[in-house]
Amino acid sequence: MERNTCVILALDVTDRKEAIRIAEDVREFVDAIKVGYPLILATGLRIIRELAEFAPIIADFKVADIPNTNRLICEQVFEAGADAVIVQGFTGRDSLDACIEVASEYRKDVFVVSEMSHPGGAEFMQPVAEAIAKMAAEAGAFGLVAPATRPERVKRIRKLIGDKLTIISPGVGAQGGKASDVIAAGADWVIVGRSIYKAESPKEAACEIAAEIEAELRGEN
């Protein structure tokens, strides 16, 4: 995934069309579009690919199971198209290496959750957000998922694994957190939903954002 924009689209719409009229609209905005279960439940797997023809495809099903179930998802993911998916590390490390190692088959990429953006987040993820970072960063994860909304978590997280893997933060807008805060912090990537694809203007709306990051990573802010 290359690093442009430093956007995802986090593309939370259930209808077909819809998305794919998003997608086109922010293409040159976005570096990748993170795609979860509301949108896939609602068109099947095949947008997977219909979608692909914009930006590449991070698949955020959150996996979350024994190994060989976790390797079974994995699989369906990346032969539907998706360059990455999202999963969970609390389900501990055999579970995480199942994961990695379907990736590696693929030539795919594996982000795993340390710790999630909403104020839930911080009751039982946050404990262990760093002992799952570390060992991401061990089982040779591409990136971690960490929150927008306390960038502090994102900078204490990217001292802890250095350079090792890219950080993607979610809950940059309708959350509160603020893209160029983020990106000081240490995230590579903001993940941004509804105040791209809610907005009159998607196209707009991604654009400022990019530009947010662009005087950000120059030393304007």
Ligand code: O7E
Second form
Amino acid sequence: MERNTCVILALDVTDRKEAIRIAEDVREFVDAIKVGYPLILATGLRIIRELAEFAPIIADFKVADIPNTNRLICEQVFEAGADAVIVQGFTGRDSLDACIEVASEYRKDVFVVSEMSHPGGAEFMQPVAEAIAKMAAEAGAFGLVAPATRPERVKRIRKLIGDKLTIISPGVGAQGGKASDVIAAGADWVIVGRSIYKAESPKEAACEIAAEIEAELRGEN
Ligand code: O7E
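Next block, the form predicted together with this ligand, ref. the form predicted on its own:
Every chain and every other molecule in the complex is listed next, the one we just looked at coming first.
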């Protein structure tokens, strides 16, 4: 996945035409589009190929099963045209290995969730997040998902993994996180949903977030 704007759109709308319209509108300001259960359950898996015309697609199924089932899920996701899949880390190394094996067969990427961005993410996941991050690095994942709502946690995880993994970070805007803060903390990309797709102009909203990040990276903030 190329890093240009450092913005990933979380396209959690449930209407096919709206999804395509927004993807087309924002394409120059996003490096990838994340699609998950809301859009795929509403419109079907074929939406992945339709949206792939505009940007690389990250399939957010937060895969969390035994290795054999994980393998079957990842095969479907990559056959459908996704460039990356998001999996949970708490199911353990064998389950993660199954996803990474399938991804490497298809030459695609795996992101592993280490700690979630909502308040409940601190209850059970935060205490094991660093162990999950280490496991993901050892297993050869492409990246981690870490919370933009807690930039200090992103900083901690970045310190722990060094450059071994990329970090994508949800929680900017609607959940209270600030894009420039989490990029400064060490994230490679922010994941933004409602602040873009619910904006009067999704294109302007995406452009503003990309500009904020660019200024941060240039040291202007
Ligand atoms: O709050 P929003 O509208 O900007 O959307 C955030 C998106 O990121 C949404 O799709 C949500 O499901 C996802 N997300 C989180 O908000 N927090 C997490 O900890 C993890 C995810 C997620 O996408 O996991 C995989 C990246």
